[in-house]
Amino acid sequence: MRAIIQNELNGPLTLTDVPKPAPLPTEVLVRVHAAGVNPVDWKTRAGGGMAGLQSFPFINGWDVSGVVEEVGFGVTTLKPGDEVYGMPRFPHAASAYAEYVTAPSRHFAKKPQSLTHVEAGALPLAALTAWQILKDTADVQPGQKVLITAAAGGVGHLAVQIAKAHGAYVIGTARGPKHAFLKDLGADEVIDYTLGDYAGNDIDVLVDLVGGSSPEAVRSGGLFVGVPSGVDSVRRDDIRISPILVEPDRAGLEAITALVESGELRVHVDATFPLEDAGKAHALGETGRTQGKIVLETL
């Protein structure tokens, strides 16, 4: 099969015929569709993200949208012809970048019907990161104040209509070009952050998604919630402040399913590439100004 590889960290990404991988008891081969292009794939080729976990030769790729193919001994719950999509593995090597990859068939769910594959290959990463921290981490209820930087980018677009989705009073941050696309996803107020800040002390959520944020917007006993930099700088005692780093979780992909399949969420794709030129995607959304995902094409 083809696939990107990665023989050292900052090399470059060079598509290579490598061997076609089999399923293990309980994995599913999956026939690659689409697979999405995150910050964490160019920060972990660089050395940073999740470099520390991987081996070389590296196939870089989380996102993963596809037909099952071939499943191993155990597997119940998905047959050859299903489409599916997930993020299996993080944070170890998925090897998304491919024509085919091998995972626990329990890391992918039912694609949502309405969706292509270049779509749903945009999703689970981002839409699973947005999911983990306004539901399982925040637990966002109707009325809370959710206030989101970098709202315009892959997670805080989905990030927005997830949580109001679930009632939320949505704030997010953006260039002042991206203020028409938050408002069409539904966000309440939309801020220039080249011009300041959340005047405001009465954030319930705070949901930082480019490092660096200040606390002083959270109510007392809100939350803080830091992505990807963590929270080690963040200090304050009247509030909760969590790190978090996105799971595997089919019940959480099938909640994002559900969401699409209802109209409440819908995922924006800037900018798609075929899978040899991975090299140029990653070049894209390191210029930090997309505006939604980048996915990479391997039919």
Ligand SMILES: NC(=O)c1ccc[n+]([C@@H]2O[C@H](COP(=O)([O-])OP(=O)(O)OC[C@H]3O[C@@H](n4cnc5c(N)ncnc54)[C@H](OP(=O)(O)O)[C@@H]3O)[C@@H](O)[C@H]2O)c1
Given for the second form:
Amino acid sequence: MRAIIQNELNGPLTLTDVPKPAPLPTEVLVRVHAAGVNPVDWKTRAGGGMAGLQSFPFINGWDVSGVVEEVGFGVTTLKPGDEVYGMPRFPHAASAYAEYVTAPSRHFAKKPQSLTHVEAGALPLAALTAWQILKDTADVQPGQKVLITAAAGGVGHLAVQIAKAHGAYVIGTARGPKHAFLKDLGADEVIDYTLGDYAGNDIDVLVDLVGGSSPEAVRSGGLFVGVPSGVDSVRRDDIRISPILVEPDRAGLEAITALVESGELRVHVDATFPLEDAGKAHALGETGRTQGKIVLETL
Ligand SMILES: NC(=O)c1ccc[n+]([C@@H]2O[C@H](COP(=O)([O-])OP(=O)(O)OC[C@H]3O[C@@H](n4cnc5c(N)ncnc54)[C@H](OP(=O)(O)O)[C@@H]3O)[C@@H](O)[C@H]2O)c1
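Mind sharing the form predicted together with this ligand? What's above is the form predicted on its own.
Below: every chain and molecule of the assembly, starting with the one above.
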């Protein structure tokens, strides 16, 4: 099969023929149609992110949308022909920048029928991050104020909608040209962070997708979630401070599918690239200006 191989730290992403994997017991073999690109991909390529858990030759990528081609012994909930999506194996390698992946069957869920593979492939890691923060960690309630930094990016634009779906009052930060996009997603307030920060101190949940944001906006007793880099430098004794690392999660994917099918969650794909242009996709992502998601097409 064709896959994008990296042979050394920070080395080039090279299209190469490699053996097609075979599913072990409880695994499925998925023909990948689309592989979403996330910041952890380019961080890992360069030696950060999840690089410490990988070995060379390394096949990058975690987000998959595709079709089950074969099931391993013991798999009862998926069958050949099922359209699935997921973020398997994270933080270990999933090797999604390839024509096929194998992974535990329960790291996948049925793909939302209303989405193309490109759209579904854009969702898993970013949407699961947003879901696991807002639902599992914060348990956001109607009327709560949620402040999301980098709200127009991959995680942010989904977090805005997931918070709105739970009845929250949502404030998002982005540069001015992205404010119409955020309003269209349902944000109640938008802040151009280049002109200043949120002025209040009444935020119930602050989702910091930039890293290093001040927790001053959080009300006493509220929650600060540091998404990119942990929370080592955040100091406040009167609030809950939490890092997060997204986990494979079929239940979370099924909840995300339900939000998509009910029209409460849509994914914005900023750019697509053919598999062989994975390096170009990383270069675009590394500009830090992505609105929504970048996806590799692997068919
Ligand atoms: N812990 C975890 O499990 C986990 C999971 C997913 C992602 N992450 C991390 O979370 C971060 C966000 O991920 P992502 O996929 O959403 O990234 P992304 O899609 O690459 O984010 C791009 C967005 O960031 C905004 N941005 C850039 N610099 C900013 C700044 N200084 N202030 C406010 N906004 C800024 C840009 O908007 P403007 O053009 O408006 O600036 C752009 O829309 C990354 O560091 C990623 O590694 C962690």
